[in-house]
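Only one chain is shown below, in structure tokens, and it's the form predicted alone.
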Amino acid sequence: MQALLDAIAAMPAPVDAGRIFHGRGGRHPGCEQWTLDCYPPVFVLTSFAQASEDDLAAIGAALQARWQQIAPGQSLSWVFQHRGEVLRLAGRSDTRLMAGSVPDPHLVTEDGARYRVHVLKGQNHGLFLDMAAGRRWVRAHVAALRARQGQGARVLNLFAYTCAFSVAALQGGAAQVVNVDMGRGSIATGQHNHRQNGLDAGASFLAHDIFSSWGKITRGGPYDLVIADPPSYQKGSFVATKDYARVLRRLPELLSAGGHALLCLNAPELGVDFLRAQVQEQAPALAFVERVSNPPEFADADENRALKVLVFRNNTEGST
């Protein structure tokens, strides 16, 4: 657990959302339970195997030692969520606060961008801290298609969740956005995080199960770009190893020539070759351009375990 104290010890003044310690990366023999994040001005310990009272009793002493020196007289405010493996397979986690309080309603900064956050209830807190690198690339990508065509693009965000890549295709200059999720909550949070960021206009939301909603999603298109960011296993919705298909099957007819995808797969047990192989058997006139970085604080030993952001480019002669 030294490291993750230690990473404590040097951490700076949080300013926007982001991750602290990536135990989970490997890079820290035995402490490979532990991440911790910072979702300001809250801190979220989770813990993927069972913890004693005194680590956490440790780590709560670090932390406060170290709030009382980046932030003098202010109460310290941090939560702790348990997902160990059998919690973590029922798509439950044990959460607790264990000191201070959580603003209500919750907003986080990232880039400039607002969203809102939910660090109290289930294991997603309204904002995937690893897909920041994703976000950017999406912002610079659009604002490069407007700065060279002149307009705006199209854009469509497939398994949106709190729909964070819109806002970021947004403010890059997208003309419209259209928002795919099938949770509702999700969908309104979405909703809110556009407000929040004076986006009122350019975005829709459809709370619509995608495999039953092609026909409206293709009718929307085409499109410049496709973002793709599904779970990769939510039983009874979406399994990668198969439906992952599914999805890149509609790829060709739903981009514009020279569109591109930005396929999203975070499941250790599956490689970057997997995606590549699926995308190549199921959408061959997609051609792969690269692989987007992971934020430097989510570094993991095995690249192939860690969260894979590829973007691809329709080569179909003739796409509309």
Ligand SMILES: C[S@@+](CC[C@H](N)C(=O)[O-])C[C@H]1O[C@@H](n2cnc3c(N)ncnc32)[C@H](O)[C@@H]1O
Second form
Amino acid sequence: MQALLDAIAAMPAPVDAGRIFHGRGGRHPGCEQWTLDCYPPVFVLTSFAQASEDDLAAIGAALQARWQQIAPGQSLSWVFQHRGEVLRLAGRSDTRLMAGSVPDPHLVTEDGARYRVHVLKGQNHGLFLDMAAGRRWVRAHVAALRARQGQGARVLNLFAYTCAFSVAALQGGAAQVVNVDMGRGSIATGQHNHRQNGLDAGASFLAHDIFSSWGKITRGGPYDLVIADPPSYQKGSFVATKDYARVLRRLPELLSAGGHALLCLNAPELGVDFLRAQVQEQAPALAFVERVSNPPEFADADENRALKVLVFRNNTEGST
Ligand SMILES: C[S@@+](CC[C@H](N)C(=O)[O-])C[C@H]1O[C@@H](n2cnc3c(N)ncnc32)[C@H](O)[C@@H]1O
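Now show the form predicted in complex with the named molecule, given that the preceding structure was the form predicted alone.
Once more the chain from above appears, this time first in line as the rest of the complex follows.
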């Protein structure tokens, strides 16, 4: 646990939401069970194995000591989430407020954008911190397209969750973003996220199962950028090994000539080769361009097990 305590002792005063300690990445032997995030002003400690009360007390004391140095006079707020194996297999977690309080609504920032989060509810807190580089790539890519073409890009955001990619795309100058997710609550948070950022035009929101009908999605196209960021395994909704192919084979008709696809996969057991081979099989006109590097704070001992964010270009006839 020493590496976690060291990271706490060295952490700067948090401004944006972000990861402070990524034991899961396997670069700190003995610390694989721990992650520490900050959704300012609240720290969220997660343990993927049983944690003793003594460990929690030591981590709490380290947070308290560092907080007094970086935010003198302010009270510390932190939450502990236990996601041990037994709970994980049951799809459950156990979350407690350890000190202080959580704002309601709780808004955090990233690169000047504001997002609503909920750190006491569920395992996903409203903003996937490991996707920060993906959002940066989207904002920059859309801005470059606008500069080159003189008009905003059309973007399709599949598996949109709380629509953070859409906020980044519109801030980059997209003309239109179609967000699709089957979670009504997530889509509602996504709409709220747009309002929080003063983005009142340009986005549309479809709360439906992608596989139930492609009609509305296809009608909004063709798109200059299609983002697909599905779960690796969500019972009854999406299983990467069989369902990613069903998304990929749609890409040629969804994408404009020369358009790009940002394809994401967060399954440790499925590497870059899995996704590239699936694209080759289902949409051979798409050429691999690059892998977007994960944020440095998510560095992993095995990059093939870490989050994969891959860019492809539609090289069909007539592409520019
Ligand atoms: C990994 S999250 C997406 C994260 C999001 N792209 C972001 O950047 O915050 C996966 C999402 O896929 C959605 N989902 C899973 N299966 C789906 C399906 N068949 N149709 C539509 N949405 C689905 C879930 O509701 C969940 O919000």
